[in-house]
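What follows is a single chain, given as structure tokens, in the form predicted on its own.
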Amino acid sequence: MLAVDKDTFEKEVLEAEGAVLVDYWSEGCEPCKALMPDIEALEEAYGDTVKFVKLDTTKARRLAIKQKVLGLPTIALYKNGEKIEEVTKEDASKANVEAMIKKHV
């Protein structure tokens, strides 16, 4: 999974063609770290149609706020640079993320 930061987010997510899944997480977020293996498993399943990236929000707070990420974990799906759906906090489960991917891809 590609790690992006405030310098590469625009190029890798907002300027990307097609679907990009962004895993917003932080080192201090235990649910985020627990969810990471599930997101990586989804990348193996859907990586040929969806680009998977992760953003550590502790290093890009302003960017996270600008993207309206108000709680963690947040898994957002972008299409051609526009955020089309996201799952957050308790709803951020492997099943819900996979359902979101299937709905849009």
Contents of the next structure:
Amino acid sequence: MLAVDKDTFEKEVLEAEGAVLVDYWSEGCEPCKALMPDIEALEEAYGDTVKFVKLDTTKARRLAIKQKVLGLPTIALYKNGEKIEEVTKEDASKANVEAMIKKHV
Amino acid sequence: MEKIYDVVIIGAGPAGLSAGLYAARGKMSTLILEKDKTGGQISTTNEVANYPGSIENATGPSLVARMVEQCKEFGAEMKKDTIKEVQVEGKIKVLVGEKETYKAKTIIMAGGASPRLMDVPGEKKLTGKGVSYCATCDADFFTDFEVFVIGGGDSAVEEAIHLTKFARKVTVVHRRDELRAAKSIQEKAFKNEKIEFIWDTVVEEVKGDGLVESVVFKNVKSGELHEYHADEEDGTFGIFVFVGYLPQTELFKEILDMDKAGYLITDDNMNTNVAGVFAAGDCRVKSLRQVVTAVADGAIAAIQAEKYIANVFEE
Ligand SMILES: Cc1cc2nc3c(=O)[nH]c(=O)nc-3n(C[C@H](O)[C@H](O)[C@H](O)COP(=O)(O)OP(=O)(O)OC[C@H]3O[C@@H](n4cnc5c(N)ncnc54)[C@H](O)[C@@H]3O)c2cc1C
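Could the form predicted in complex with its partner chain be shown next, to go alongside the form predicted on its own?
To see the whole picture, the full complex is given below, headed by that same chain.
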């Protein structure tokens, strides 16, 4: 998964064409780390049609809040730079993320 | 032939990890199944000051990491899977997971508990948008913001103290006029200049479009309502909820004996009403739900499982 930060988020996500999935996570967030392998597995399956990126929010707090993300883990799907759907916390499971991808892509 | 484990443990919280350590050390083939994060509830806190011996770097995640390492060293296997169904009638028990089905001579249920919700309008919609149950996940977002902590027990007050490292102000909102937390924790909180208290008060509603923007409080004595709005410059604030727990035991409904709240009933040896099925940790009826009692339960359950196997399978 491509790691983005507050400097590259604009270009890689907001200015990107097509579908981009953003994994908002942080080193301190244990559920995020437990979920990450599932997201990587989804990248294997859907990587051709969806771009997968991850953002460590500890170094991009303001950016995350601007994206209305105030809790981890949050997995958000963007299309042509617009956030179209997201799942967070308990709902951020592999099955729900996959369903979200299938619904929109 | 399909593998039959000596012990399959549901849950990799402190109870499950301790059971895994003892079982594997007793040379039993041991599998620990975890649906979510390794470490369970304790991995959501950075403040573990009361586990004996845990002084240096006493955060939940660091404690869990050491438990996992110890567990694996003795040979316990760990997998990520959610157990959906169990069949316990036969001598060999069956556990049906989302990914795989497992067979075992014994089961140790260490499913723990999950945070109780406030159950008010707006709470679900704004979870991850300002409403949180996990300080290690979300505290950082509230650096220089205001935060409310709902609850008055140990977890609530300890997390309130922890949150003062991030937030500019922390207000503890409690439905009674005194805290339930341990006295030493209370003292620390009362001394902390960043912490304020609102007594006899509960949350009625959380409001916001995309992020928490306001919260409606109700004084339980006067019935009076009061709406608090986010500081204009901040635009939002945090609400950390620690109002109790719910046992994660639905899996065993109508299979194992439980009390009204859903906690599993065991004897002193962690036996449930079904032979070969043990329960350990926060998911069982007990007077103190802490890491120190969870790991003790896990150890006892593993040793009893070993005895059970010796009696039933190896005459
Ligand atoms: C904010 C907070 C602060 C705390 N602070 C302290 C402290 O300072 N000191 C202290 O001693 N204690 C503290 N505690 C309490 C402590 O965390 C618990 O007592 C302890 O974690 C209980 O361990 P457990 O293994 O029984 O359950 P849990 O920690 O709840 O772990 C159970 C695990 O089982 C998994 N599980 C459940 N059902 C299934 C299933 N069907 N399939 C697969 N996996 C499943 C869950 O995902 C979970 O990971 C705190 C708790 C909280 C919430």
